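The chain below stands alone and is given in structure tokens; this is the form predicted alone.
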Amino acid sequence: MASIQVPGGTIPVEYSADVVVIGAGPGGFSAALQAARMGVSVLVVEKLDMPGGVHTSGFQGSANEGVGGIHSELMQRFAAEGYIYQADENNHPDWAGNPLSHYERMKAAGSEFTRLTFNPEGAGCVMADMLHEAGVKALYGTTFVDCVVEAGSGNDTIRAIIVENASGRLAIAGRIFIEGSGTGQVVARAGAPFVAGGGPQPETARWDGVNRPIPGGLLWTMSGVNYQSLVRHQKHAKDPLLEKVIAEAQAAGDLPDGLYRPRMGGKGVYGEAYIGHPTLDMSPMAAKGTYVLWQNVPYDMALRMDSNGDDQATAIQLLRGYINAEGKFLKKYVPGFEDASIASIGRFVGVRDGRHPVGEHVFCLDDVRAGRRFRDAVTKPMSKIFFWDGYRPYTFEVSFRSFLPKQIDNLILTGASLSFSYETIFMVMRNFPWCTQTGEIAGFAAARCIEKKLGPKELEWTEPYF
């Protein structure tokens, strides 16, 4: 491809802060909030119009019992504002064990359950207020472009980042930078090492050797759904997976090819999860009659939305087309959706398997299976269920060195951009509580470094934060 010459010149340094956070997802948000509360100057850059990332702008909205620190504070504030919705067996009988349920499909039919979700838009407002209250300078609608890196001996140093917003292209200087993009963007632009997403493939005859990432997805909501009518159809028509109405719509030419594709089987890490969109996939959210639905990127396409602009554009166009088609199908063919309508669509296609930075320690499955302990553990031993291993519970620790990327001396990682192998970050360690905790840890570490005039790799981590 041909290149063009652009005018040279300088980029003005419009802002400077002790701590600069790139991305205000749960990790970046918590990092900025914690550092500011410790008295250092903090600036956060966010490409969208509110904090929270995939959990607000992306409509994930999964509320959990507080795990301490900022996460517990968030859950309390969401509840106080009336933004948490509870679905259970009382208002959603026949939801446990329902094959259309995204989360409860594996439960015994008719069993007790509690599903808490928060209103994404309202939660984003609360999070923006919290940053403002703490004195964080938040630049919304601002896109991270690049890093200005100064070469060093052994480790390089980020002197500034380049961003672009309504003011044009400008530079932001800082002492400590925090990676909150969720896809390792800062790591990549700074020239630090990372591993592209992807891993073992499902064992199918169609596999062609391409190392495909775990597919991303676009979430959307419908309001005005009559859940009782939907369940009556499932039972009376003996159509629990809506296969009969899907076949009717396909015969009439009302469904595009590929919308309801067969699941891909196999023994790879992905199993049957996230492989296309074989049937309706939904969860109650925000209010009675409102549901969040999933559209997943077709696995076969091997799209990398974190690092390829064409792939990102393809995913957006394809999934919005699927959403439009599915919305019309539901209204026309599925009882309970006659008066429903598309209420909102996520602001971006979520990336489940982006870049994996290579840190001073890469947390991996062997660490979990061996129950390794670290002198610089960031939390007390955690117990979590790893569903890639028969839903077995494991107790493990995470080293602070997994927050420190190789080759850069003033960058701290958070959330989905930690130095974790793809199995561990995807299967267990990318949820809202953990990302919030890692952000709080990163913000604490950054503020302590400013206070002690140290770089993150010089900071001695001696006891768990949580």
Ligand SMILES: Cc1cc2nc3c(=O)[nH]c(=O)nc-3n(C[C@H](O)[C@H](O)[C@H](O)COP(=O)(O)OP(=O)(O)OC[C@H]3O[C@@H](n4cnc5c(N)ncnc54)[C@H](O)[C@@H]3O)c2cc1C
Contents of the next structure:
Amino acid sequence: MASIQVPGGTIPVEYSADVVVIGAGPGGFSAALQAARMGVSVLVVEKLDMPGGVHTSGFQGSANEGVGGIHSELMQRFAAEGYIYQADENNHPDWAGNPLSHYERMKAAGSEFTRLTFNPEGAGCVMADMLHEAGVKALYGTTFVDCVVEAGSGNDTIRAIIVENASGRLAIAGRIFIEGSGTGQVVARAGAPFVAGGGPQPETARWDGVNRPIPGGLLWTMSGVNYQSLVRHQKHAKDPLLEKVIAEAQAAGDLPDGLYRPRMGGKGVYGEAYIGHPTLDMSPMAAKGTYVLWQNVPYDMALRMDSNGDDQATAIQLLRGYINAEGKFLKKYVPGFEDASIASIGRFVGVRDGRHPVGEHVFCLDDVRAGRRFRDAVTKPMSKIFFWDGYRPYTFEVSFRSFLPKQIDNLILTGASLSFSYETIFMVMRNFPWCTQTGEIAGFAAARCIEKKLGPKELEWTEPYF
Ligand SMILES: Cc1cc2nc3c(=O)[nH]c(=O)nc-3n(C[C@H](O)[C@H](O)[C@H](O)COP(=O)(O)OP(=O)(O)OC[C@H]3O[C@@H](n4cnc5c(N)ncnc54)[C@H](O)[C@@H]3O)c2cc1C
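Mind sharing the form predicted together with this ligand? What's above is the form predicted alone.
Once more the chain from above appears, this time first in line as the rest of the complex follows.
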């Protein structure tokens, strides 16, 4: 391919801060908030128009009671500001056990359930307020593009990041940098080691012996849905999965190939337990008559959306086309959707399995299976079920060294960019509460480093934060 010479030269250092955070998803947001609350100067760059990442801009608004710290504070604040919506058997009779229900379909029909969601747009406003109240300088509409790295005799140091926004291309200097991009972008730009996503999964997670990357996904909402009318159709037409209306629409040429793919067989993440499978499912969200729906990047497209612009563009085009077709199909063919319309589409196709930075310790399934305990554990032992490993419950710890990327001295990892192997992805290392906790831990560590004039790798971690 042809190349072109670009002018070199200098660019202005427009801002500087003690702690510079790249990306304001759950990880970056809570890192920025915690560090600012400890009295250091904090600047965060976020390319979209609000904090919250996948959970606001990406519409993944699952709420719960909170796991302590900033995560619980968020849940309480969303509730206090009227942004939590509760679906239960009173307003959604026949929802438990309904095959269209994303989360409750495995429950016994008629059983009790409570589903809490937060309104992603409202939540984004609250999170922006919280950063503002804490004195964080938040540069929205600002995209991180590169790092200025100074080589050392041992490790390297990031001196500044390069960003682009309405002011043009500028530099931001800092002492400690925090990786909150969700896809290890700072690590990659700084030249530090990482493992690309989509690597070979353990045998227990395979289906048919085939290795498939965990697909990225795009969430969207429809409002104006008459739920009772939908349930009446499911019962009276004996069409619980909407197969009859799907067949009708297909025969009429109203559904593109590939839009409704059958659920994959098998067990584990690619079988029954896989969330975000490419078939019709939905979940009540934000308000009466509003539902969130999922479109996953098809399994057979080996997309590297975090590192290949072509793949990313193809995925966006494809999924938008599917959403358009699905919205029209539901309206035209499915009782209960006559007055519904597409309300919103997530601002980005989320990457579930992106780059995995290589840290001073890489958290892996063996740590969990062996029940390894770490002198520098960031939390007391946590208990979780590991889907990857046959639904087994484990109690485990995570070392602070999993927050420290190899090769760079002044970068701290958070959220989906922590150092972990892909087998630990599912429902542990990349879940929302944990990503928020890792951000808070990173923010605490960064502020401590500034106070004590230490680098993150010199900080002695002696007791769990949570
Ligand atoms: C489709 C999907 C569904 C999911 N469902 C669930 C679920 O049901 N439950 C659950 O617990 N977890 C779920 N997850 C996982 C969870 O959402 C993520 O692991 C978590 O959001 C990661 O947090 P993060 O802060 O690391 O990154 P993200 O949430 O990805 O946030 C990264 C932020 O950085 C910003 N950013 C990125 N690049 C740049 C740049 N170059 N310059 C400036 N800003 C940038 C982005 O705009 C974004 O705001 C899901 C993930 C996806 C993708």
